[in-house]
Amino acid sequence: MTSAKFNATASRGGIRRRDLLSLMAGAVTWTTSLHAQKLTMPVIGYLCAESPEPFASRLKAFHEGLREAGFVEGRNVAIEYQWAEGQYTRLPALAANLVARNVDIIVAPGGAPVALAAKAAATNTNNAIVFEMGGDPVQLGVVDSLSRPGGNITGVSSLSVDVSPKRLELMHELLASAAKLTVVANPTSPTANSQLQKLRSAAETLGVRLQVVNASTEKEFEPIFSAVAEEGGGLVFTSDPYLAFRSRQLAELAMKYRVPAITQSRDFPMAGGLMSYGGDFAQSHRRAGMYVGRILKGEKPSDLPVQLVTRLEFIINMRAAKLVGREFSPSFVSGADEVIE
C-alpha cells in the first residue's frame, strides 16, 4: 500500500497515520516500562513440604508479616511457590529448582526438613534463607548460633519440639490411673530421637510406662488408634510437621476409636480431637514474613538473630472429651488457653 493510500485509509477510519504511529510508540514505551517493573520486582521462593490447603492458615500469617514489613504479593514482590504435596523426599529437588531460578530469598517454613533442604541447596550462593521451625536450629546444624546465625540464613523457631514432655504430663494428668501411655513418633524426623529421650526421662519421673510406636505414612495411623482402643491408655504425638499437617485425619480416627490423644497443633482440637499443646504457629509464620521484608529492604540474614516464639498454646475440646468418655477437671479447664465447646 502506498503512503497516500495508507493516509486515505487511515483517515476514513478516523485516525491519521501520525496519530497511529504515536499510539504505537506509546504502547511500546508502556510495555517496556511494565517489563522493567517485573524485572526489578524481588522474587521470594516459597518452599513447602505440604500442599496449599493444609498450609493455608500458616501462609496467611506469613503474608500478614510480609505486609507489615511493607510488601504485598503482586504489588511490589513476587512469590514462586514450590509445594512438595506431603512427599518430603521431593524437598531437595524443589529447593534446587528455586536456587536455579535465582530467587532473592528462599522461605523454608514448616519444620526442620524444609530448612535443611534449603540450606543444602543454597550452599555457596547469594540466595538468602528464612526458615520457620519448631526445633532447635543450632542443634540441627541449621545456624551457627541464635544470636549470630552466620552465612545466608536466619529465621524463627518455636518451642513445639522442646515441650513434647509437657504433652505427656498433660495426658498423664487426664489419665492418672493409666499404667501405660503410647507415644507416636515419626522416625524420619530429624528431631525424633532427641524428643524420645526427653519423653522417656519424663515418663520415668511420672512413673508411667511408655510404649513408642512409629508412623511416617498415613496408612500407619489407623492400626495405632485401633490398638490403643483395645489396650486402653492415651496417645501422645511428638512434634513433627508431617504429623501436625495430618491433624484432620488424626482427629477423625481419635473420635472413631474413642481414644484420648494430644498433638502439637491447634488444628487437631479444632478438627475434633481432644487437645493440643505447642508453639503458636501463627506468630512464628508472621515473624518469618517480617524477617523476609527486612532482608528485602537490605538487611543481611547473618545480622538478624534467630527469633524465638515463646508463646505456647494449650487447647482443649470439651465435646471430644465427652465422646472419649473423659471429663476435664476444673483446674484442667482453667489452665487452657482456649476451650472449644
The other form holds:
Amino acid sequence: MTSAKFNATASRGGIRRRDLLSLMAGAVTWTTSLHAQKLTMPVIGYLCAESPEPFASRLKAFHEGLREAGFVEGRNVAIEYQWAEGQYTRLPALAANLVARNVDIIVAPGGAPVALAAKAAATNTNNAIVFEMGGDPVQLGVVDSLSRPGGNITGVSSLSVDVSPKRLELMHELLASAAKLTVVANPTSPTANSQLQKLRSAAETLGVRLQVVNASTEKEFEPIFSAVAEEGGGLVFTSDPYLAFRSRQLAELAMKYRVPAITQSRDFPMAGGLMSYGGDFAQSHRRAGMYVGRILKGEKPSDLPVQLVTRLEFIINMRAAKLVGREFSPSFVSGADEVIE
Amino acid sequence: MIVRERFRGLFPKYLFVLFMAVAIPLAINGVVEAWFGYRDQRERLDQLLGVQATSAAAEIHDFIFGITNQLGWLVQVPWSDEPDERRRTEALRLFRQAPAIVSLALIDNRGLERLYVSRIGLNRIESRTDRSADPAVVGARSARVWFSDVSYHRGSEPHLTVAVVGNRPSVGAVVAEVNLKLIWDVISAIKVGKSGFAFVLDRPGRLIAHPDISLVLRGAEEATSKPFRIIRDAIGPAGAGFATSRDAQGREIAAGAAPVAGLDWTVIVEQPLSEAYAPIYAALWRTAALLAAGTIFAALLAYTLAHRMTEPIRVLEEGTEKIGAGAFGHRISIETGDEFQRLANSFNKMAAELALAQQHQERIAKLKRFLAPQVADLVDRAGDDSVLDGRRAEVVVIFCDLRGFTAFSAALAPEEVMSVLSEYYEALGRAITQFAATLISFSGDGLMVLVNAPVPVEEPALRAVDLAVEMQKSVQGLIASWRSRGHQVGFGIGLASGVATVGRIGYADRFDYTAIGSVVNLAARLCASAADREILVDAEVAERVRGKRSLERLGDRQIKGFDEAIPVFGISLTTP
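Take the protein just shown as the form predicted on its own and give its structure as the form predicted together with the partner chain.
The next block holds the full complex; its first chain is the one shown before.
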C-alpha cells in the first residue's frame, strides 16, 4: 500500500503544480503536466459481475463515496473496469487481469462471488481489496472478523442475506392463507445453502411449507413464475446478485403472471414487482467508495473494520398489489420505507 | 589627552542608560502582557471546550432520549388479553422514524412478551414469554427508563438496550435494542474549531461514538479505546476544565469533557493543541515582534539621544582645545538651544576676550619698546594710540654714546662685548624708565631718547637734564671699571630742545616711534662734540634750566650742518 500512498501524494502535488504552471504558462504546459499526472495517478481496479447499465446506480453511489474521501475519477484517480456481463464464471479471469495490471486497489462490489474471485486472484499478492456484498463476510471466509478483517481486504456488507427469512415472513403475512411458499435460490451462490437453512427454520417457526426452486440463468425464470401462477402462493427470492440484477425481468414476469413476489432489491418494486426488503445498496456502495479513498490515502485495509449497512429498506408497490389481487394491511403500509402508488 | 580619555566612555554610557530606560519598561510590559494574554486565552479555551463538550453531550442526550420518548408512545394504552394489531402498526411506524432501533419488544403488565418486531430477525406476535425477570424490565419498573451497558454486536457494532415503562403498570413496558452506530450522524456533525471533533466513551471507557466509524466498530478492543480513555483520565472528572493530552497518533491535543445526563457516558471534545493554542501563539508572536521592534526603536532612540548629548560635548572639547592652542578666532558652533549652546557661547565670548587681551598685550609690548612702561600702560588704558600719530611737538632730544668703544670692543671677545653692552644698556634703561622718557632707538653704543613726546611732561627740559645727569653718572660708574682694564673709554651726551615732527614710522608689525627735525640733528651733533663726562645742551635747554641746574657757558661752537656757530652749554655733574 505504500506505493498507493506515494502515488496519491504525488498526484496531489501534481495538481498544485499543474494549477501553478497552467496559470503561468497556459495550455501547453497544462496538457503536458496532465499527461505526467496521469502517469502518477493511482488506479482502482473495478471488478463487476454485471454490465454497466444495471450497475449504474451502484457505480454512482460508489463515486459519491470516493468523492467524499477526496477522489474524483479522471482528476486524481483512474478506474480500470472489468465487466463480467452477468457471466459469473468469468470473474476469476477478470480478477486475475486486474492483479496482472498491478492496480493499486481492487474493488469487488455486488456480491460474495465477486469478493471471493478477487480474494482468490489476489492471494500471494499485496493488492488491497474492498468488497461490497450482501452476505456475511466472516461466514464466507472472506475476512477473519468484522472488527479485524485481517489480510489486505475489507469492505461493506449490506444485511440482505441475513434478512432472507424476513422476506419469507412478509410474504407469509401477506398471504396468510397460503400453505406453501416458493423460495427461489441460485445454486451457484456461495450463500445459497446458509440462506435456505435459515429460511427452512423460519418456515417452521411461521408454520408454512417451503418449496425451493433453483434459478441460475434467465431462462429458468419464466417456468418458475408460470408454475406459481398455476399453483398459487408467492415467490420469495433469496439474496443473490444474479437475481437482484435481473429485477426488471423478474418484475415483468411477476406482472405477466400476476404472481406476488418479494426480492432483496428496490429495483424490483420500482419496475412493477410487489415488494422488496433488503439493505440499502446506495449506502453500502457509497461506504465502499469511502473505504477505497481512505486506503488510497494510506490506511491499511486490515485497520478498517467491515461495515454493516445500518439501513434496511422495505418497499411496497400498491399497483402491483392490485394487479395480484391483494391488499396491504395498515401495518405493511406504516412499516414500509417507500410506498409506490 | 587625559581629558579626552576620561570622556571617551560618555557615549556608550549614555547609550546604555538611555537604551535601558526605554527597553526595560518595554520588555516588562511585553512580558506582563504576554502572561496575561496567555492566561486569558487559556481561560477562553477552557470555556470554549467546556461549552463544546456540554453542547455535544446535550446532542448525544437528545439522540438517546429522543428514542426513549418515541418508545414512550408505545406504552400509553393498558393491555387487554386480546392481540392488538394497532400496536404492531405503531411499532413498525416507529422503526421507520427511529432507524437506530434494531428491534423492540412490548411487555404487558404481567411481564409477558406480547409483541417482538425486528429489522433482521423474525417477528414474534403474542409469544407470551415471561420476561418479568428480564433485567431491562426490572430496571425500567424501578426507574421508568433503563439503559443497559453497551454491548458490541459480533464484537463490532455498539448496541444499547433501552427499556421504558408507562406511567402506570397496566400499560406495560417496551424494551428496545438500539444500534449506537447511528450516533455517527450526530457526532460527525460536531466540529470543534477547524479540525477538532467529539467522541463518546461509556463508563468502562469503551468508544461508543467517533467521527471515524472504523474506530467505533473496534470500540470493544482495548487497543482502540485505550488512547481515548487516557484522554478522559487526563481531564479527570467531567467539567473539571480542559486538559492537554495526546491522541492515538501521539499528537498533542486539548480536550474537554462533559457527562451525558441520564447515561453513564462521557462526551469528550478534542482539538489539536496547535490549533487550540494558535491564538496564544499568535499573541506571543505579536508580543515578541513588538518587543523586537521596541528594542530596535529603543536602540535608535538611545543612539540618537546619546549622540545629541555627546556631540556638543565633543565640539566643545575640540573648540576649547583649539582656543587653548591659541586659535582665538575659532568659534564653537552649537545650535542646540540649551545649556550646551549657552556654554559654547560663553566659550566663544571667552575666546573673543582672550583675543582682545592678546592684542592688548601685543600692543603694550610694542609700545613698551619705545615708551616708558607706565606711559605705555597709560596709552593702552586709553585704548587709543592716536597719541602716537604724527604731529609737531616741542621735544627735548637726548643723544648719548661711548667714546673709544670700537677699539675697546675689538680687543674683547664677542661675549664680553655683549656683556659690557648689556650692562651699559641696563644702566641707561633704568634711568630712562625712571624719568619716563621715550627711547627712540639704539645702535651700537649710542642711543636716542625723547622727552615730552608722545606724552607731554612737566618741564621737559629739566627732566631731560636730570635724565642726562643720571645717565652720565651711571655710565661713569661702569666706565671706571673698564678703564681699570686699561681701555680708554668715554661717554658723552648731547641735548637739544625744539619743535620736531614726531610719530610712528615703519611697516606691518615693525613700527618705531621717531622724531624728525633739526633739533634731532642738533642733539646728535652736540653729542658728537661732547667729550667724556660732558653733557652738552643747546641754548634753549639752557634757558629752561637756568637757575635750576648749574650751567656753564662753553661759548659758541661750530656744529656740522649748522651755518653759524651756536652757543653751547655744559651741565655740571656735581650740581645741584
